[in-house]
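There is one chain below, alone, in structure tokens, taken in the form predicted alone.
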Amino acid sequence: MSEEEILNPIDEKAVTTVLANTRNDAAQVRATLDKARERKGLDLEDAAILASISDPELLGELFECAKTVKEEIYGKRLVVFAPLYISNLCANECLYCAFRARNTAVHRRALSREEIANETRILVNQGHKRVLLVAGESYPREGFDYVLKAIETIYGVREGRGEIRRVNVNVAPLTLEEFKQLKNTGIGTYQLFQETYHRGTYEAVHLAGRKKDYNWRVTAPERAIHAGIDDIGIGVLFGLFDWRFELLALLQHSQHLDACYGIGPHTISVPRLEPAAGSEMATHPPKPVSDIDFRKIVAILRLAVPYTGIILSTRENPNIRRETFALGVSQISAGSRTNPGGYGDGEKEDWSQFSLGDHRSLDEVVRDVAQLGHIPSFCTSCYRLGRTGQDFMDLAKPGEIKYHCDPNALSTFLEYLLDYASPETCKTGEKLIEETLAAMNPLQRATSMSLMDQVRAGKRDVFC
């Protein structure tokens, strides 16, 4: 297939004429719910019938749900990552973020790639195993080369014991050949918002560059899957249009994703928009989300998409953080910093994409996710077992891959608490180990147990 082949999977009618027509009771939304507890999914109407709730009984019972739906697929592990900002040079010009083109606000930066392993090597010395490798949409004079040396700069960093074993990429949207090059590189996840799947607004908000083109942006993970890449993320970000649309357009996507190639997003994020410097609307967005929309957001695509990995950053504060870990996310960005070098200079509003709502460390942040019974995971192993795309999916969607995941973010836990951890990170880890093998089943505690026992012994990267 070519790429001027593929299509614009975004059916806007469709969307707005279910939130149109639909209207709720206590007796439909229960339905719903019990069709949710299934794990097999829902369509846009049953989203549409959960996004309209406000009752409180209800919400609690709809918070209840997704709970329950993802602690039976992905157990109470949370998979732990950091962003690593390369560049913030950008060719286009986007209304609320600060990398946009025509910024003055922002300083420029694009790290070579001597300063990429040295954010690298920092990274690495936290105790962090995976990285998302960040860059604005437009590179040094290498162009593309640029990002694909700092891909190989970063897994040529050695640290002592550590090292990071997968990164996954949020660039520009690419050509079929480029998403090649970068499938070779060894890459986990590609990831790309399409910031808002409303085209009105879209037309909006970005005035210059390629990212003006909806249809170029829209069928990128669609190119990726061509290339050899089975593991895509997308995305919005919340903020921009009515989150309703935004929620349904991005079930329709995923939907989309499934039926066509047979696997569905391997993550999806949740971003809201944050102030940024030089940026209005990023202070005030056209259509905010309010804290319990933005937790039924969440629970809503955990019962929708029940398979999928749901992206929370640092974006929001430690305490929607922590509201939200029960609801469905199950990947969460640690210790950030948005700017480009900012782990070894530090973070700085005036070269950041947007500014951070949990300033905490790693360190921190693992303690407290330990402290509310979530067992912190660093594990990259369906990556290296080649379990990814259809296999993962295979997986995920019966709730299977909770039996690989729940040993392997143990074993993983326990390097992070012999080799980096703080003697109170310490402890609260070693307490939450021990309650989570004492409620395993025989043959789970024995593979952890064994897992474990290894990294004790000194060996590291093991799973299951």
Ligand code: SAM
Second form
Amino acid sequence: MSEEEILNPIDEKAVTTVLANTRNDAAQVRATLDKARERKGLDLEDAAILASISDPELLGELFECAKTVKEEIYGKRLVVFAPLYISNLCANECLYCAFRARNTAVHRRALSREEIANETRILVNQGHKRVLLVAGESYPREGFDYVLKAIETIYGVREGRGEIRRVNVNVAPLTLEEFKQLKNTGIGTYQLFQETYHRGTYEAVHLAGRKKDYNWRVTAPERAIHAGIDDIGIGVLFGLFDWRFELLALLQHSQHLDACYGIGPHTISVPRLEPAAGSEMATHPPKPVSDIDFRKIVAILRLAVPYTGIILSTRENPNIRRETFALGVSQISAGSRTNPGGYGDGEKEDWSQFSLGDHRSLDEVVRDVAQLGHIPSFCTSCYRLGRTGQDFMDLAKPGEIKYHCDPNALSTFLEYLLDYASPETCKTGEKLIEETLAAMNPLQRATSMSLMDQVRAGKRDVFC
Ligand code: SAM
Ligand code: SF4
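Please give the other form, namely the form predicted in complex with this ligand, since only the form predicted alone has been shown so far.
Starting with the chain above, the whole complex follows.
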């Protein structure tokens, strides 16, 4: 299929019609929650019914239902990663972003290969195993090769007992040919947020550069799939337009990918607009999303696409993060910086893309997460065993993936504790490992113990 043949999959009118026809009705909400408990997902009408909830009692039932489904599918695991910003050069003019071309409030920097290696070494020494490479949409003289070389550089770093084992990428939409090159570097997920699915809003907030083209962006995930990348991440920047519309459009996009390619998105991200240097819009979002609505979004997504990972970043503060983990989040960033060079230089507002809500170190986040009973996982095994796309879903849907995920989460968590954790985190973590083993079935416990014995004996990067 050629690039031109891939069409915009979003039917705005259908979304608006569903929302307009939805009544807030307790019996319908409860029937929808019963359907959600079957873990087969929800359609647009169902999601609209849940989005209409305002009664506190029903809201409580929604959250309980999301917690149950999250626990049944994902157990207590939370996969941890860090973003790695390689450049803040950008030719676009997205009104909400500090990196936009005409913004003079931000200093510009594209990291050299040595600087990228240096940032990677710092992340590895903190204990990270997964990074999300991020860049603005303008590359130094080498063009797109700059990104390809950056990925090669990150994978090439060996430091102490660790290395980065999975590089996910969040860069602007590519051509089919460029996606093929990206695939060849061995990336994990290609992630791209539509920002807003509402075309009118999209056009009003993207004033210059290639990003003005709504269709080029909304069709990018499919170009990536045609190029052979089968782990795709999508998302919305919440705060630009009505969250209910965005939520339903996200689901429509997800269902379209599933229907056409047999693989829905691997992950959905839920960034909310955060203040950004030189952006009035980021400080005063046009359609702010309240904390309670944010939790609703996560809970409804968990029920609507039960097998799609949900990513929560350090845009959110520790309290919101704590409240949201149990509702359905499966991946979190930790210890993040959004300024290129930020791991070596520290957080610098006037070099950053937006302000962080969570400034804690990886060690602090890991300890906090473990104290709450979640298992921080540094697992990268699916991608390295080729369990991606359809293969991943074939294991995920019958619920078999957790026989791999739980032992791998424990063994990679143990690696972290032995190699990088503070004594306090180590104590909390070892206790959680014991409790988790005690609650496992005999087969899972045996697999986990065998992996962890190897880690305790000095072996690294063991997985099943
Ligand atoms: N430049 C590429 C693009 O726009 O797709 C990729 C990287 S961009 C740095 C990553 C994401 O950051 C954007 O897709 C957008 O959703 C998010 N972002 C931009 N400004 C933000 C802000 N003020 N608060 C929160 N997230 C923001
Ligand atoms: Fe550039 Fe991406 Fe920021 Fe837009 S969101 S200004 S494309 S870095």
